[in-house]
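Here's a solo chain for you in structure tokens, the form predicted alone.
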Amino acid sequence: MAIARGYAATDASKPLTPFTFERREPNDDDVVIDIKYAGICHSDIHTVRNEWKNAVYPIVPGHEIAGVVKAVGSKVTKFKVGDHVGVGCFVDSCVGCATRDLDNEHYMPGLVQTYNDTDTLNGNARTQGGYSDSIVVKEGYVLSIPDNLPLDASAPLLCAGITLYSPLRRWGAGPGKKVAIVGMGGLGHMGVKLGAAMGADVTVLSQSLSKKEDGLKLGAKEYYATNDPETFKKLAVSFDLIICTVSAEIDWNAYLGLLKPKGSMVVVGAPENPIPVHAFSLIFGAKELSGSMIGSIKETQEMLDFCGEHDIVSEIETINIQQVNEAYERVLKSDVRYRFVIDMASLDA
């Protein structure tokens, strides 16, 4: 087995520290990837701090992985050495289930997450993620990153990008549609870029106007502060689609009041507490409250190709791996515009 280097969490209350571990030997259908960059997702923080009560330590986080193919198995046909590739939130799924659906595989049983999960291909060892120098992944779960996109700013597309692309596509964002993005963070700013590129009329609903200039520059036509009660009066019954990217407590009924009849509000953030919604907020207007989670491999590749065609990447701040713990604290303070990306070459520093 190959030795990999990275940073891991060994306890919910301790900082991430240098960690050496084994990657499995590649099979005939595997791709070996030199990881160049890894994005920091808020779910990384939730996981390593055991806020979702599912952590099994040690954990090497990271599911926004961008790198270069180092080697391929004899049966690999889609990739060759030197290709720019990515790995997202999962690295395997059930291939024999009666319910298998390649368009919705991320919602099906048998999904194997990129980290903090059971690696059935490696003797049920734990999967370890992208805060490391290399990874071995089955060909079918490796994604092609268009050559015109920089690898560092492409890394967040593997989670933040697909998390917004999927609901925008599913709920028909495009010309003639008014779309509101709630929150202007790592997820929200991707919603602005992608929604605008699809031709939708995009509005940002953020707690304050502190990022208004950025929002308008990235493609939003309007930008409103939700801490102003007049916002909800002015924008009542305005939107075909609202995508909520925040995990903070909000007045769900007030936001549903911003939808047009038969409009949809889609949740991609993960609030800690149950969502309180009055039935009449949905009944009057035949409105819809739904959820969405990442996307299938097929849809993620579609997203990457779309981003390549429109020159869309994430707005990033690149850091060295030694700054990861500081970056976590800054994420919690919303002190990043808009996604931290770790330069894995810094492991050699």
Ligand code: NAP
Given for the second form:
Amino acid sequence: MAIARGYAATDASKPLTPFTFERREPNDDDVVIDIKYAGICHSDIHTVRNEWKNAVYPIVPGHEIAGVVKAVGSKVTKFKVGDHVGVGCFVDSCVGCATRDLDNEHYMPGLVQTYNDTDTLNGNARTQGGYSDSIVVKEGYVLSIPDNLPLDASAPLLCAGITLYSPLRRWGAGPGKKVAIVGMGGLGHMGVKLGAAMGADVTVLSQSLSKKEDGLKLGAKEYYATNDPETFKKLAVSFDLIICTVSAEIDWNAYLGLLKPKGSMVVVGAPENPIPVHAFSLIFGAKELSGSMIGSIKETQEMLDFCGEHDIVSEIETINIQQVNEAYERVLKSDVRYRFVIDMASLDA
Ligand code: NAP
Ligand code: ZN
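Next up, the form predicted in complex with this ligand in place of the form predicted alone?
Everything in the complex follows now, all chains and molecules, and the chain you saw is the first one.
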């Protein structure tokens, strides 16, 4: 077993601290990855603070992993030493077992998440994530990062990127479609970039206008503040698709009022409490309220290739791992432009 170094949460209320642990012995079909960068997703914070009531400590978070292949097992065919690769939110699924449903593997019960999960298909150890220097992952769950994209700013594509790409594609974002992205954070800013690259007419709905200039630069046509009640009057019945990335409680009924008839609102942000929706908010206008979670490995690779073709990466602020707790506080204050990425070389500092 190889020893990995990283940072872990040991309790819901304590800061992350240095942590040493074992990575499993690689099998024939495994890829050993030197982790270079890991993005900080708001889900990392929800998880380590046990807001989703599923934390099992210690937890090494991190599911936006970008690195370089260090070694490959004898049966690995897709990767070689030195390749730029990524790992996202899951490291195994039931695709190899029963369903073989390559489009929906991430929605099936056999999913093994990259961290805070039990590796049921591989010896039942706890999985530990990307705030660390190395990881061992089955070839089928490793993604290829296009060579023209920088590794650091590509890391957030592995979660934030695919989480927006998937619903944008599923609900047909493209020319002639009016799409609103709610929340200009890690996920939201990727939605602006990806939606604009798909040819959709993108509007940002942010709490204030403080990031308006950036939003327009990233590809939004319009940008409105949701703390201004006039916004909800002005934009009533405007959008074909609204994707909500907000991690806190919002007035769902007010946002549903912004949809055109038969429009769709897709929830990707995951606040702690249930969503209160009035039946009439859906009945009037035959509106749809749906959800979406990351994407399959197949779609994640499609997204990375799309990003390679369109030169799309995340807007990042790179930090040393020693700043991770401070970065969490800044994410909670929406004070990140637009994703923190940990430079794993700082583990040596
Ligand atoms: P983030 O960077 O913190 O962005 C969230 C944005 O929501 C903030 O930038 C802010 O945008 C807005 N916001 C925050 N508090 C708000 C409030 N009280 N009222 C209205 N808007 C508020 O977080 P993220 O990493 O993008 O993640 C967002 C959510 O998606 C989290 O709940 C996360 O767990 C979830 N998530 C889901 C999936 C999935 O597969 N479905 C994948 C990854 C993450 P403005 O400053 O522009 O208002
Ligand atoms: Zn995430």
